[in-house]
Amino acid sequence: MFRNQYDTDVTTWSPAGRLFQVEYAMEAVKQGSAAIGLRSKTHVVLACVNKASSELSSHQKKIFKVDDHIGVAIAGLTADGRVLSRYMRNECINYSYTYESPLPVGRLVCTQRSWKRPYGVGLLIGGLDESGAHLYYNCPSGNYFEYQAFAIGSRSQAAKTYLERKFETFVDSSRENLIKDALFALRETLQGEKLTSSNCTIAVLGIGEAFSTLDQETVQRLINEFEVVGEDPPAEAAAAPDQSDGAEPGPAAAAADDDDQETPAADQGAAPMDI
């Protein structure tokens, strides 16, 4: 890779018209743990996967509260995410002090500055203002887009595939259904790992409900309730064997029937298909 002459500064363009520092920052987002956001007319749900650098350490916090009506989920460099979340808090405080009203979500999503290096973090900004619920994705390049549902980070394509199949139902979804879909989407990014309250974080924001992170007991109860622990649902009972020939089943056939009744139980532990 002979790019050193073009990637030393964010304002240096390559002959092909590329900014390599921006591309490096976007690659850092792809390497981060997955983060997911969904919104309906009344609620926004943010979810992320918790990953520790080793078994002896705790995981890094990936969801931050900006204000009572705004929250952020990050993927990428956690240090950059903390810097940007602190900047957003200051913006909300200054706006509230000046205008005595909450900051509109759309005015908070531009965080890139030309005189600084690109932040190596992607932001999913969920908020609620007078115009309704919003979910924005802020890219390290400075671009931002509004989504109904979105996923960023490593193995996020599997979660995007699930969200693309279900996004039409999100507009009228209730709070519980949004959380359920967020858990299902998170499970898609784990690729066979068991989803538990210790390796995921869920935050909720809605009308009449300030931004808050659900505790581990609540998350685990929801996981058990929605049956998203990585196991397939129980198979239906097998149909009765065809006895159109009129012959009565003998002892061997009865034993085979007993074995067939135990067969669906063996399929319950099958791992979900990798995407």
The other form holds:
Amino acid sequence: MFRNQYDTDVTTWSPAGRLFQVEYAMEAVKQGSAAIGLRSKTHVVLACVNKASSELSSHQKKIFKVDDHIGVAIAGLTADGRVLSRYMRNECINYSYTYESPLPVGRLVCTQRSWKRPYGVGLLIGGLDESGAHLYYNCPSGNYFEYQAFAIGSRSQAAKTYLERKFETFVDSSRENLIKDALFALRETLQGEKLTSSNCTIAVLGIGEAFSTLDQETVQRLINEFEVVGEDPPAEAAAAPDQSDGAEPGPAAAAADDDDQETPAADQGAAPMDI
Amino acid sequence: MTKQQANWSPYDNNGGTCVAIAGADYCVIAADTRMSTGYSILSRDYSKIIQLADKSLMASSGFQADVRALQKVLAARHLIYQHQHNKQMSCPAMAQLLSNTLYYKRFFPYYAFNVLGGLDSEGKGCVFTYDAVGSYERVGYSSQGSGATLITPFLDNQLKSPSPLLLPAKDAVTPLSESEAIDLVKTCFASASERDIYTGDKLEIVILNASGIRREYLELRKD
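Please could you give me the other form, the form predicted together with its partner chain, since above is the form predicted on its own?
Let us now look at the entire complex, which starts with that chain.
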């Protein structure tokens, strides 16, 4: 009851000392498709799930280059995310113009305005500065935290569970292993759906390596190498196992796969998704 | 009552000369590396050439502080373009941007005399020449700076390119080969250094072609 009285305006406090508009904005982040970030001492990997709203449309871009040494992955209202990316790019350009050196990531992370609605997007900011690689999470409340690894968006808890198990190995991880861990964490959020290069995007930056998004072929090759395919969902009928070592990925959603009963490969097969 | 004259000028002329020649599939841009003020030399090794994009180079003589500021503005604008379009600016696009940037300061101009050189979208060499406030034209060759008055007539003699007003439009690129063009440039500067006190020390030549970018240096008279 009280919640409804004090939640119309971002500038109104509730009696319990909460800003409901901000909390509602944080809910928007949880609705967005998953984004994951991990870092080692020398590299940062950002990964996200590409969810297209329908088969006819393409997916929205969720990973943006902000500067050679900074990249950002977003979850939530992607339009807000794009506005923030544009603002951050400008900040980097203006800083380099004045100081002829790259903007330290820590300076980038404070961007809220009080007279408008809060931004409904969570940002995973990966960047490099003199002290090495950093990963920050910026939430709609304006708070930011530094992380070794983090996941945001829908079904991110599954990814976080995986990351919590493995994060201690990330600090000294090689670039390849960091990407592999990102792919595995990403797979956790798909929960049954097959991970292919068309439903995920990976971006890497590191010492000596400017921010870049990996192209589809590279991602598919890595997925095949690491045998990161979807898992069998628990009790679906007539699951059709796919080969998991680089053969043609079968059409994931086609019910016609039911007819194929091949011996499952060592790891797992993907079941067609019922939608 | 005579009008009071300014006893301080925001501008200075650091001298120097720039040349650019466009070929069928290459572009040569060259500038000397001497920076002066008045009758003194500030540096014998100061580069006036900058690479603005994949396929665009700019050489500027005049007031080097303004040149440096102009270079920074163009670099920042190019970054924004890359963020928005996901690709590098083409040379003709950069040419228009440079013109607009110069005219933006029409009433307190950049004291910079620029030549822009590069490859257009067909891979042919292109050279654009400017005045201080942004008036520009695509040409087959150009020279700017303190030695321009000595070099331009010589280039006219060797390379006379067709007028851009001709119909049917004729190509502005020179029939010379890349190495011939480089030799021509070296000759220009060797001659200019003889008579122009602001040109000399070293010549920096940058060649842009389909295989990429490369630099050559040539010692010039140091007096």
